[in-house]
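Next comes just one chain, in structure tokens: the form predicted alone.
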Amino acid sequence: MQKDPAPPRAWHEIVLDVLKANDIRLVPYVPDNVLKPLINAIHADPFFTTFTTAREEEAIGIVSGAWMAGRRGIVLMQTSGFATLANVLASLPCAFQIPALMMVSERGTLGEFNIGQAMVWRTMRPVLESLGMEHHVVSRLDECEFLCDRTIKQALMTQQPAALILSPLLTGGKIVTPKA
């Protein structure tokens, strides 16, 4: 009699394992409903040091300072928070070769209800490209581990910042039912 195969791991379980495998212990974040399963899992695991920050710029500064002190970290945020980061990214991690890692829950697409999110979504990739920052969109569960692991490894080896963008195709996004 064959055993039933184990159910597939959820995206946030995969990300948690990849962070551990790459010794990413520091996780400052700005609260986000889409990232809530990952944030809850990180808080529940004593491997990580995690806390909220007031703004995304603050979290990038914390992760950059931690790198200079020999500690690895990643910032969790949503697309709208990315809109505030061009100056801090250009003047700190890009300028000083700090592998500041970001995980961004992608909002502004696929049924988005908030026009502000949609407007920022249109600018995120062009800003990343203009800064010369490595970035990858994770859309499917079967590519999640590979893209997260390889992006982190490349950032650490090249000492360059990088972003992982979590598509609503992976996370389910934030859903609000339109009013009639």
Contents of the next structure:
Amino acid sequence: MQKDPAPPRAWHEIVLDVLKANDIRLVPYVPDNVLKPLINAIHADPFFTTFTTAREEEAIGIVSGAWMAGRRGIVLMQTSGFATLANVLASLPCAFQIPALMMVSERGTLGEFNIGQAMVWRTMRPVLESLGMEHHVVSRLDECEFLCDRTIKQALMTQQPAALILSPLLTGGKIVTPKA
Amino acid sequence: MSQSLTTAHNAKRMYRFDLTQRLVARLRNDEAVIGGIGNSNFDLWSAGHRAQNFYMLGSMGLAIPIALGVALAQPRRKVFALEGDGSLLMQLGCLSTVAALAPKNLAILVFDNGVYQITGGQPTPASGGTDYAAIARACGLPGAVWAADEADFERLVQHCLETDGPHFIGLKLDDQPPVSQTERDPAQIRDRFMRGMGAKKSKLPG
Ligand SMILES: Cc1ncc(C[n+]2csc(CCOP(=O)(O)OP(=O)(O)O)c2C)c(N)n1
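Write the structure block of the form predicted in complex with its partner chain for the protein whose form predicted alone appears above.
Full assembly next; the chain just shown is listed first.
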């Protein structure tokens, strides 16, 4: 009789392993509800140095400085956090060719309940595109490892910033049921 | 060290370039120095390029976060952040982050001229009396002080070099302009800094 296949790993387990495999140790973040299981797992693992910052801009400065001094990092944030970053991304990682890595939990689409989030969501891709910044949307569990691993590796090898966008298709997003 | 009696009101107004030269002259162990936007990094450049200097050309307010990143990456190297008052005001939250992480090897120097000098000298909203050293103490950096004068500054820098931080020194400035401007080649600045940090080896001459 054939054995049942192992249950698929959750997205945050896959992401955690990819970060470790690429020696990404420094993880400053401004929290997001959907990122909670990843944040909790990173806090629980002594491999990582992880902490909250007051602003996402600050976290970009921290991982940029750390990378120039030999330690790799990634910033976790939600869409609204990314929307605060255009100036510092343009003038620090883009101008100086620093592989600042970002993982963005995508709010504002596919069932968003908060119009503010839906509005700010519209700014994310235009900013990424106008900066010419490498970015990929992770929407499927079976693509999660490949997309995260290759995006991180390319950013590090080419010394360019990059963003990984975690779609609600992957994470489930944050849902509020409409009132009848 | 005993708490300095110098306050934001009686600190001597000093010359940024002179202070920067005094700092650099005391660096013996390849300490990293991160110069903030505009004049803060211009005077660091004018004091004589060192491989361990990083000159921030944009990203106003990020000199302290960048220095924090360097400090976390290399705990045995002392790291100085040189930041303008207007720039710090834009990113005050970073003081809480520094306090929370408490990197022993980080020293923050704030150049407080009360104005946005590089954009024409407009007063910052804090120029009416906001006390940055008091803010830093309230954020959890209890040793934050104002330098009374140049001699006091030299003592405080030596204290940063010889004792565990994080340290914070407030510096009241006169209104003299910067001496010259940094060569604006970000990729080259980054490359040289990484070599200075020992984080990059290359056969391309640097
Ligand atoms: C986000 C952002 N806003 C405004 C500016 C324009 N700007 C560049 S330097 C500067 C003033 C910096 O003030 P401070 O840090 O006090 O240094 P100072 O010029 O007084 O030496 C301003 C407003 C900018 N570069 N970035």
